[in-house]
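One chain comes next, on its own, written out as structure tokens in the form predicted alone.
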Amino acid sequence: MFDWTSFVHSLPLLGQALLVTLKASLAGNLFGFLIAIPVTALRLSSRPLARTLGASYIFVFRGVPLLVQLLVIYYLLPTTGLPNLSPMTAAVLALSLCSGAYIAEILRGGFLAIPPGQIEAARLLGIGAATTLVRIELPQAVRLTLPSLVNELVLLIKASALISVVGLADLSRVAQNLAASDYLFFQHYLVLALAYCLINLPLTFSGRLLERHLARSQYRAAE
């Protein structure tokens, strides 16, 4: 049976935990995007060494589980002489590095979808490589991959349930603590699942709308 009194009492804690989850997830996605831009440039470089560096980054941070990355950053790095990181800093750093690897591959697909003629035209007009990247290539790559980028944000929010291992009071940690205190495991874990659904449902719906809009735009352009 659902204990409404316990649920009402837990709302302030769940609200604070929700803010922690959103703060870590959104920051991780933002910094992951900033990391992904140079990594994508390395992957698309004509130099073998640069391509190898970019591919190595993606291989490591896509291949190593996020849980392991969190443990290494928060617990292992300080033993090497590096300064201790706060739980939030460690969580955002791990989420950013992991997300950056996935976003880089998404953006690479967007860059490859840009017609080569546009790049050649920019070079003929004397536009530099950096300006071409920022003003011509990157906006188009983001537009072409926007549905996939939204889906990556949804996946990152779900993956953020792991950040409790570094001591952050996110949704998953608070739900575990509440369940351990009153033994209403079904109730608190049900609320936890619904909370993630309520966060991700609008994002998923937005991603589908963007995908349909992009498909219609491409169809009109082909006519």
Second form
Amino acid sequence: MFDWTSFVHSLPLLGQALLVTLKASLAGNLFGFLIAIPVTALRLSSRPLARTLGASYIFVFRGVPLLVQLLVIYYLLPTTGLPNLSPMTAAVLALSLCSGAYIAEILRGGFLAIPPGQIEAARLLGIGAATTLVRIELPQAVRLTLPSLVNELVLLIKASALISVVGLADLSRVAQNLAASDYLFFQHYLVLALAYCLINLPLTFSGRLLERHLARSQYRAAE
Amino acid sequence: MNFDPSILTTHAGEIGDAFLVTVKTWLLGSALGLIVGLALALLIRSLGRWARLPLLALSELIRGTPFLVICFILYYGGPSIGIDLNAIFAGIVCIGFYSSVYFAEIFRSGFNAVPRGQLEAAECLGLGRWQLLVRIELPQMLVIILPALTNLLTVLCKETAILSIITVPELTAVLGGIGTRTFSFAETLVALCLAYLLLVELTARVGNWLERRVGGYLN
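Same protein, different form: I have the form predicted alone, so give me the form predicted in complex with its partner chain.
Up next: the whole complex, starting with the chain shown before.
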């Protein structure tokens, strides 16, 4: 039923592919976070135009499937005269733009939970708007939304299975190739699923622990 | 780059069929997931603490696996264990199988949100288990979980794009194919984005409308 020789042979290949998957999704998450900060700031701005801009970004990048975003970036951008992107650049760009929209929605909740008195106090102390955002609001917003951010990382690692369509040898693509070479489709895809679970389940559980920890510390703070 | 939308009207029939396939796999798959998810949630609830462990573990494993990999297992791995489906039917089964564990999770939290006192009161009044479920728990739970259900439906709508990889002739596959054949990537991909934005926005609006309609019944 389970072909162990094939499995052992596939391990080094899967190991390399795992690195590609991790590299793309971690880079996507990092840049997505960096994109999310200005998008959240726009979304929560007092100026209507800025708010519309932020909301439109979130609407478009959350509303279009990641697969379609990948196709647009990899196939459409070069026809507009922009330089050809390498598969890895295109993949990281798509993952960042997409996760940026999701992370912005998460951070928004965190920003809204910060007492406005703190921001007024920062203004009175002569701290600039940008410094207030980065040094006072952001750290607290991240702390409050950490469980959701971990959850988003898990979603992004799962979504990164799609980067194989732009020709990257990530976990999914390598498993496809392995299955095509010895026709053990069921076995290779099952191993593939377990490989994703091996990364995702510890993250999911630590996210849940964080959530419980956070709920408890807030409960204590409220007492 | 020139933008010529007439490429869409000349292929209107093909695109219309693809749109229907997208909607069909999305809605039928979601309906399947909803039913299996409710059954799963009820089954897990009725089992003892240890007996439910295998089901919980399986549900964690499915939720840790990308949708694309679920499709690979069911569509390409299926034949080697005796499951052979045509592409569209496989697409519906993939969406249903994948979403069932997410629906079950939503139902679980919904059941937990119904106040315990009500269940005890219903038992005191002599309501049977079935009556309790259908007349007390389900109606309230459905109102509570409505936002989560709408959210999952929009997620699933976008997941149908992935079915193009397992050769389901839905929007992404067909518009992508037209783009490659005629080199009109811009027109087809823009149309593709707009189609998904439309479906997602429509779902969100219907969800909001329903929430406003039924929200008043709580409290």
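Just so you know, these numbers come straight off a predicted model, no measurement behind them. Superpose the two forms; the largest set of C-alphas matching within 1.5 Å is the rigid core. Numbering follows the first chain given and starts at 1.
With the core held fixed, the Cα of residue 82 is displaced between these two forms by less than 2 Å.
Taking the rigid core as fixed, one finds a CA shift for residue 113 smaller than 2 Å between these two forms.
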